[in-house]
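Take a look at this single chain in structure tokens; it is the form predicted on its own.
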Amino acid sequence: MAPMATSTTSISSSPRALPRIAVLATGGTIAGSAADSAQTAGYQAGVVGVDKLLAAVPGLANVAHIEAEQVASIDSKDMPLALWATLAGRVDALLASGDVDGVVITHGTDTLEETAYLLHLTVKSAKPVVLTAAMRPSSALSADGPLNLLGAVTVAASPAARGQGVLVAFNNRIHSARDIVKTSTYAVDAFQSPEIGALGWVQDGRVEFQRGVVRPHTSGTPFSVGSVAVEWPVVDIVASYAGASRVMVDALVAAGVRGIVVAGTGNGSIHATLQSALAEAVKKGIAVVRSSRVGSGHVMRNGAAPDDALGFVSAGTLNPYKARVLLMLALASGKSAAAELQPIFDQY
């Protein structure tokens, strides 16, 4: 699904003495609208322009000088891998210039954590790179859009932010592209750092952070869109469970993808079915990457199978999601054998 193609929008009360902050609309909740002011599921997304979403925001133009795009209207359900090679070249290009301080990207909940992590691997700036979004469409009650955006513009114009990767900012806390998961169907607080916790908080105007991020990114990864951006390395997950066949992984072998995750039981164990067509796949030449299914903690590496026997990869913290997101990247890169793809998921 092709972006739309860009508007822009400037929004301030003092452009000289104020931070100069790109906004960048993809759509979302945030941007979702539904007849009945009443209702928070049954909405349109991404139907309200970036226009009205800052017009939403009291005192934003005290915050920072603001720049908008409307780069896309999409429910991030349906984002399309090629939105993805759009958002993380544009971010590069603005972030390049110095007339842009940051860059805020307004997103859907869905999938904003692979987006948010895709960004964190791959965007060449130590400048403050916030994704933000809502739980609640633009026309409810108690709307939360409108202050997480705040928030987000709020962090991106802080110089704490600065070298501290793509940073993601929800319901007054801070996280990290890396550790941030999507742990609510409805609430307002869906967002969370599970093993980990919130690298910090913002709130009326004040930004604090108690932790830094420890692991490489943006300008200290080798990964590039740029590389990938016409054809991506088709990675696909399958999930581990009780009376598991392997059907799906030889459907996904017959169709050639170039790399599997596994969604695995507990520590990343696998259903002995599904790992032997695994362990064939492997001898095919795809990548197998092992995470789980459990939501927090860690996957060791032979903790849960023979990796070494096998040359399966362990995901480490990373869910499903985000392994997939990485082990792309890896692929594109050059690195397909499980020597090689280790090292990458220990570092990032």
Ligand code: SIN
Second form
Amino acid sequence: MAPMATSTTSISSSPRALPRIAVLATGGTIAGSAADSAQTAGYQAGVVGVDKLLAAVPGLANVAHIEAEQVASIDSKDMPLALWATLAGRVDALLASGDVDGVVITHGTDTLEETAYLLHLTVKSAKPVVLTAAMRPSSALSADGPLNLLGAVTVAASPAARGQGVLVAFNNRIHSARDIVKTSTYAVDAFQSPEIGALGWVQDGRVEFQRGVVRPHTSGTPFSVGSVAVEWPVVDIVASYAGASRVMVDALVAAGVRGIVVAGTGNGSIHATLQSALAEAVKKGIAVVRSSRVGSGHVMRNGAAPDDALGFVSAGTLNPYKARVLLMLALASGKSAAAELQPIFDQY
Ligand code: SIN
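Return the form predicted in complex with this ligand of this protein as a structure block, the form predicted on its own having already been given.
Let us now look at the entire complex, which starts with that chain.
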């Protein structure tokens, strides 16, 4: 679905004393509705407007002066690249304008980790940008959206969140956009930063960070969506598994992709048949990045495949979906050789 025209809503109790937070709504389960309040799986995502999401959070106007915009109303599984460009452009424009102190984005959980990492690498501001979402639709008994939204606004309004890159506030925890992944199909505690853990927590108006973000992000990267959005480099993902064939790689090469990310087994190991096809793809100028389907841990360079000999890049701790985001940005910035790409994956 194409991004829709934005509309704005404003709420505040004492606008001069409070931080100014822009809430950009994009849809998702947080804006979902079901016919029955006991229903937490059968519902329509992205149908409730941002004004209703805000109205469901008593006391929000005591935390921040809110300006809200309905940027889109989608199920995030259908996230189009054009909406990434619209969202990134809007975040940068709001933060540069001096009219807001931070941005909160309400999003579907399904691709939240991809949008969050894209913004983490491309937003050019130290002001807080915080994504949030929900696992239960707004109509559900014990809907988790209102408390998550309150938590996200509280984090975005906190001076402690400045300079931490893009954050995700979910189920009382604060995660870095780089590390967070969705790890449950149904549980309210659906997000984790595997092995590394959350950055901190938000509860009852208090925000506490237990650690900082080490890798460069936002203004510390050379990436911007403005340049990518002109023509997003096509990067696809293939998986390795028992009995894998070369059919998908051959199809992607024939379709003219610029990059392929492999969701390898274990430490990014790749079925021999698939690996030969990928090595041939590299010789045709296609960037190949080895990630893992395991869900935690890192992919060690030259560990489970001879990266130097075959011209592959290892994704380190990025899962395949985040590795794809970084590869698209790197390709758009003009880097395509493995020797240029590996330092980018090592750094970001
Ligand atoms: C979505 O990603 O938009 C739907 C699923 C969710 O938000 O949990």
